[in-house]
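A single chain, nothing else alongside it, follows as structure tokens in the form predicted alone.
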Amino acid sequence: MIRDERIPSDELRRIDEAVRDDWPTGDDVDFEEAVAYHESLPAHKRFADVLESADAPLLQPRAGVPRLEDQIELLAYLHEAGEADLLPTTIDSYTRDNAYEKAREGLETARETGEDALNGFPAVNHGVSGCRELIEAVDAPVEVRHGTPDARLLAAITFAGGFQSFEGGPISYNIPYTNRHGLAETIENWQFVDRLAGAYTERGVRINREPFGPLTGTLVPPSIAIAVMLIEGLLAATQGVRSLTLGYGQVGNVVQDVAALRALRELGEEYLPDEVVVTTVFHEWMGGFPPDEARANGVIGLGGMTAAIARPDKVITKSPQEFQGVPTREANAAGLRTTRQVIDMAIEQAIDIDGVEEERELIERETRCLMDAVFDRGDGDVVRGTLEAFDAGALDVPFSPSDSAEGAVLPARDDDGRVRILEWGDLAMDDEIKEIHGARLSQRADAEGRDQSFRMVADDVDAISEGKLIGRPRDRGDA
């Protein structure tokens, strides 16, 4: 069985050579030359340093188009018109599936027609030189954002190309995304990614790693998201990563979101080694958006207010056009400015909210139950413990397409709109916590005059897109 052990140098080289043989642009990767290239970059493009030294939340959108010149133009626009502090390069779906030939065909079509024939930037096809042209052309740090179960070649090329931050992880880019890869397989793939990041770090090039906190993005209980972040952080730290940004996706209740972000930071600093610098990222609402742009801006504004109170190190913003799919660059920039306006107005205010500390303590207690289940099953080995915990359902993610998760956990909102667990499956949680969740869901059911059921879950999934937080029955007779 795969274990939580650092990949030896000779094994790292062997895997690296095999991975780079998968596509011709892999031949252009030269580790020593890449280290020298990173050292030549100015301080304001060094992702980890910029992020870790910020004194207020930095803003970063999502953005990716196939052609290099268009990606450069898009990022420059978001940096200038949107006032983005950090920039993304979102990778196309073919590259995420390691279908580099299809990505090549899409890139050629985009070049011939001028149309966006891919839904992102095919970094593997652009190769090291294309990535460096992008890094040199924009005036802010840039992160690779994707969704790839096997991101080994993508990491090798983008690291050599000058990118200094890389999103994702073996659980967060498996369980919420795919049923085609086993968890042991993706953990092994991502051990290489993290070890390669660690190798750069040991040469003075600190590669920031960012596990994907929202997971399935749908009513994810905070403790589950935080436990996955801690696990992926621990796995990355074993491989030498020293800059970790732990993520969390907005659930919409301000008390719970602020509490969760504070718990995430505290638990990250507690569980991860002292040599790791822990930062946090807050993802604005990842679920369905209202079709009306004015209402969508309200959702974005709530995210900005939450960030101003909780003060994560980074915020991933949304646009008022989320409902229709990929936003225009103008809408993307507008989402950035809306978030910035709210944060700038609110961050200097002393805003105290009742219930945050109580909720934080509950989230931390729940997270410890999940982490104990991993440590106990693995006898101290995080890889073994994670595999066995997911296999037993002791660790689970709601609404997951992956066969590696039991998928038995069902969340629903309580009467305040905080995400609780309606059905537990085999999740490792103590009975008192289950009683707390049950009591709070019972209060909502009583208030709405209906039984606790899957109908509450379905109503809550659609609520924000329909202009509410909690999926209340429209007609008591429908309960």
Contents of the next structure:
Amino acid sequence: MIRDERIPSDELRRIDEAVRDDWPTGDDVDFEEAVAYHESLPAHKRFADVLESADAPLLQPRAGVPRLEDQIELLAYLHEAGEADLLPTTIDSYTRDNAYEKAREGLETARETGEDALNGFPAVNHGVSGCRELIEAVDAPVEVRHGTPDARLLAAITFAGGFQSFEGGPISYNIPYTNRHGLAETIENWQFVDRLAGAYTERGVRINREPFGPLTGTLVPPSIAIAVMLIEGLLAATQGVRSLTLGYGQVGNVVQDVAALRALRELGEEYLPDEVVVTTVFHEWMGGFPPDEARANGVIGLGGMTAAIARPDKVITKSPQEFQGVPTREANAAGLRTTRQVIDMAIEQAIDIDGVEEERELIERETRCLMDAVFDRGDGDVVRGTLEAFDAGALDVPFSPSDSAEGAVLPARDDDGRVRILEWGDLAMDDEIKEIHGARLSQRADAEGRDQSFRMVADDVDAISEGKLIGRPRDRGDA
Amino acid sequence: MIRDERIPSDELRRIDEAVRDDWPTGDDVDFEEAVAYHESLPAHKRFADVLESADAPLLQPRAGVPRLEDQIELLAYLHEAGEADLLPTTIDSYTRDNAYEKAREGLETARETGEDALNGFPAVNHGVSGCRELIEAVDAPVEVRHGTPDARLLAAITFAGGFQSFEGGPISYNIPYTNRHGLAETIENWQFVDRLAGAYTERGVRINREPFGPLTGTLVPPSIAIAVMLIEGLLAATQGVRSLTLGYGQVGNVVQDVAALRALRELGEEYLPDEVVVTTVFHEWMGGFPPDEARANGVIGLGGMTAAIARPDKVITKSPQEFQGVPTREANAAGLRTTRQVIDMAIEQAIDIDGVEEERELIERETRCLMDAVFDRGDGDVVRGTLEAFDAGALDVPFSPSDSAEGAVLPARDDDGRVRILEWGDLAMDDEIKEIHGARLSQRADAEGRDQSFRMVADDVDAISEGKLIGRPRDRGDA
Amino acid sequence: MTQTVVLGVIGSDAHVVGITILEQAFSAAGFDVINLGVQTSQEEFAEAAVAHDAEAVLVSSLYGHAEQDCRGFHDVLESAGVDALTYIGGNLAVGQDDWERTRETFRELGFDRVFDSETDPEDAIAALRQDLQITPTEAERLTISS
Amino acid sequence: MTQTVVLGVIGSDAHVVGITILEQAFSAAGFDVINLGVQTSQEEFAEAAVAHDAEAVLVSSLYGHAEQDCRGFHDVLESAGVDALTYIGGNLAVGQDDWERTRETFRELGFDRVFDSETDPEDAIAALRQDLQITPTEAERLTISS
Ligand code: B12
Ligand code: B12
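Please move on to the form predicted together with the partner chain, as the form predicted alone is already shown.
First the chain shown before, then all remaining chains and molecules of the complex.
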């Protein structure tokens, strides 16, 4: 039975070799040489240092195209025209599925036809040297962003390739992203990824790790997201990770979002060992966007405003073309600049909103319930506790495509637009908290003159893309 | 010497006839017939009623093109694709200058070449029937927006033409808009406009009047804007206006903007007679915009957010092309929808920010100082008081192009981004208030390690267009 | 008699929210919905269609690989002996593609109807009723008079 | 020896903020600025240029009627005997026009330089120094060594 213990060095080496055998480009990884390579990188490309020393939120977009030259050009553009502080490299879906052969074919097609036959950058196929070419060509730190349940080879290659930040985690890159991997399996995979990051860290190359906070992006109650961040943070810390960026996806209610980001930071400091530097990342609205760039800019504007008030260390921006598909680079840069303008205009202002502390306390209480459930079930072992909690539905993620989560929790907004829980399933939550949510939701149901039902949930899922925060019944108008 | 007294009916008739003699289209105005025409309009085209009965902020763009058919098409587009609740008709600059012959030539050129040879709709030249064609063709209430010091003929024709709302006032359409008209002259002109609106009002056709709150649009201290609104409101009320929309232009600091809108509404209720229905309008940032549509969307987003918190009755939107020139209709509609999305997502949330009440009190105290100065100097007569106060610089508007204002007041932002007064000139303000401003500004100067000077003012004027709220010295970076 | 539809997200795609909404909407409209969930293979669609004798197969794809994932799909259905309507919907192209071109691509792959991601579930239900010649008004009249 | 520039907003235009900034910037750069304010006629520009023996006439226009307002301007200057550089800047076209076309239009009207509204005052100062053959470095060197 897998436990929350650091992978021993020899075991690390054994897995590393096995993983690198999966695909020819794995051969080019040489840890010692890679450490030296990282040491040769200039200070402004050291991801953890740049992020941790910033005094205002840094902005980062999402972006990945199959060909190396195109990716270089795209990132340079986002850095210059978009004024991005941190750059991403989003990996294609085949690589995420470990279907390296399909990714290779896609890359070939892309090279032959010039068309983007993949939805991201196939880093494994580009190999260590391809990655380094990218790192050298662009003038800011770059993170690997993906969604890969088994990211071991991807980590080995991209770390050796000079990337110093790596998104994901065993829960956050499993539950929302796949139905093909068990949780025990992904935890084991990610222990390796974190252990490898830890090995670099030990040698002075602090690889930044970023659990994916938004989960399914769709009305995720803050405490669920934060609990997952804390668990993934703890697992990573065990393996030696020392730079952790905990994530959270905007729900759209300013008070709740600001409160959640504060709770995330405070609980992160509290739960994670002292030697870990904790930073936070705020994702602009991750759910369905309006099918209209002008309206999408409104959603982005609200995100920027929230970020200015909450002051996370990093903001992942959306583009006005989010609804439609992978954005043009111009639209991507526009999302960055719109966000930048709002943040820069609002961040020097003292904007203290009533009720943030109260909401933060509620979120913290909820999160503690979930964390207690994990610790209790695992008898102190986070891995066991996590497996058992998910198995029992004591920990759960709404709209989960994965069988590893019960998926019984259903969220809905209260009358103020805060995300509450309508169906609890077996979620480990105090009755008192359940009553608070229940009261808030029945207040809304009364206001709308209808029952609490899946209809309400479905309306809330569509609301922002239809121009509102709360999915009110249509025939009753705006109020 | 002109006083704040209602123009007697016979005098009204005399001026009306004289004014209508200025240009051939004046002949077509027939008051009785016009009242009947207004009565024939459907409820959803009655401006005052629609505005006063709304339960959420209504959105209105700016828009005017020379040709009638184009204007109809433009307004229909903004109503449909932009989802504007209220529509504008912005008048061209020649008509504003009473240069009707030049406007006629421009209109002719526009008709012949298809090019927009005028920067607005020459309503006087289109005449009563042209205006009515417009009112009938579009499906929402329409306001005349202009900037005309002597708008008497424009009012006579557009009121008869079916418009039920008319922007401007003797101060707000003089001081920021021209250097060619004395204040006594414009007050007299606007007494006629208001009296005419009052005559319709008496007959049940409540013409909505909207003093232009943003004034020069450039760092106008809220109390100055509010004082001007109250004065113009009082003058209009004297002449029989019963539907008044007091305006305010966003300064960009959320607390100050929300406080100012509250002060505007409260003081409006307090100072204006009970029989006047007071509503408020919030103008999205009226100063220099960023030369970048993406950043401009950020400015618009902050405006929408502020509106959602302050809940004015109406919002005048900007377009992402504000910097460049008169926007395409698509950009104009986009500005509307971006604003709409932010407002609709934020307005159902309870967002109570600390310090709003304190700032509102400060603004009210300042406004009372200015109003007292006006009443004192006029011995109770607002007209006399206004003339003398402006003459003495006791009332003043920053960046005034007009010699009617001393233009000695210089505003600058404090360290929180609120607009304070750096140079008072002869402004009638309590010493205690001056000290408060002084302290705030010296706090900023200290933070920036520089003196309070015109350089600071100039930096603040450029700041938003350069991406920030506060014009910090450039070499010192962002913080 | 209720009609059965098979619903799923094809390929490696895990976007589940859309089909969750669709499942509810089609069920509420009186269909029997077999929801295969995300990351469903062509073969799994075919098997389910056969097993449940489905009138329609509703394929969802959001992540931009729909075209690759659907190549040969109609051959697989045919070999399995499936004779059902096939609809596809979601976000069917990578990037900011022209919708008409996208629709054509999927029509040529064999789908009876192609829906973009702005589709309201009600529109898809109306289309299916029409294609299956269920007149909703009649159905409703029957319900009312029964 | 300080050089004199005449500055004003032409026509019926009352946008005063730009020239307020420009006045300060040109003064700070050592020029003698005669600021005519807003709504200045062609004749007023010419008179001021003659009266102050100006080296340059700086015309500002923001409101979109610049072209109409400037027609014949250079004839008026010439008849008054003004032989100064002429610059124009601001927002020179109605609507979202192409800048190159706009620049050409005003060059043809006789302006020596045409500036868009993104112009930093420093750029205009640098251009004027160049056109008047004031080398700022030399000037600075003189100041430093004097
Ligand atoms: C939420 C979301 C996620 C969540 C998904 C959680 C989950 N498991 O469901 C997370 C964050 C995990 C995610 C991951 C990814 N995502 Co995603 N995601 C979205 C987002 C923001 C909303 C999707 C959504 O839930 N909408 C709400 C539901 C109700 O609407 P819907 O899905 O469109 O479905 C409706 C209609 O489309 C229609 N419909 C759908 N299918 C069908 C079928 C038929 C027959 C019919 C009639 C109708 C129909 O009816 C549905 C109900 O109304 C969209 C962008 C957007 N739309 O705003 C991007 C988007 C779909 N994702 C995208 C991408 C690229 C990805 C990733 C590959 C990238 C990444 N960086 O990680 C991964 C893919 C992982 C995987 N293996 O699938 C792209 C797809 C690009 C393209 N097609 O060109 C999009 C468009 C974002 C973008 N602009 O780049 N994503
Ligand atoms: C503030 C403002 C106003 C205020 C002006 C107050 C005042 N008296 O100054 C008010 C609200 C009163 C106003 C009125 C109008 N305005 Co106005 N206004 C603006 C706005 C938002 C900012 C202008 C500003 O102050 N900028 C800040 C200063 C520092 O920059 P600047 O003026 O551009 O000047 C700099 C440069 O351009 C350059 N420069 C300028 N001149 C010169 C000359 C030379 C030789 C050189 C080298 C450089 C140079 O250097 C300056 C300093 O850095 C602009 C849009 C924008 N830019 O964002 C519209 C804008 C200029 N206005 C516009 C219009 C149409 C009007 C009105 C006709 C419309 C109306 N609906 O009322 C009236 C005109 C009234 C009149 N008779 O002039 C349009 C012009 C459209 C066009 N050109 O195609 C604009 C672009 C808005 C728009 N998108 O529609 N306006």
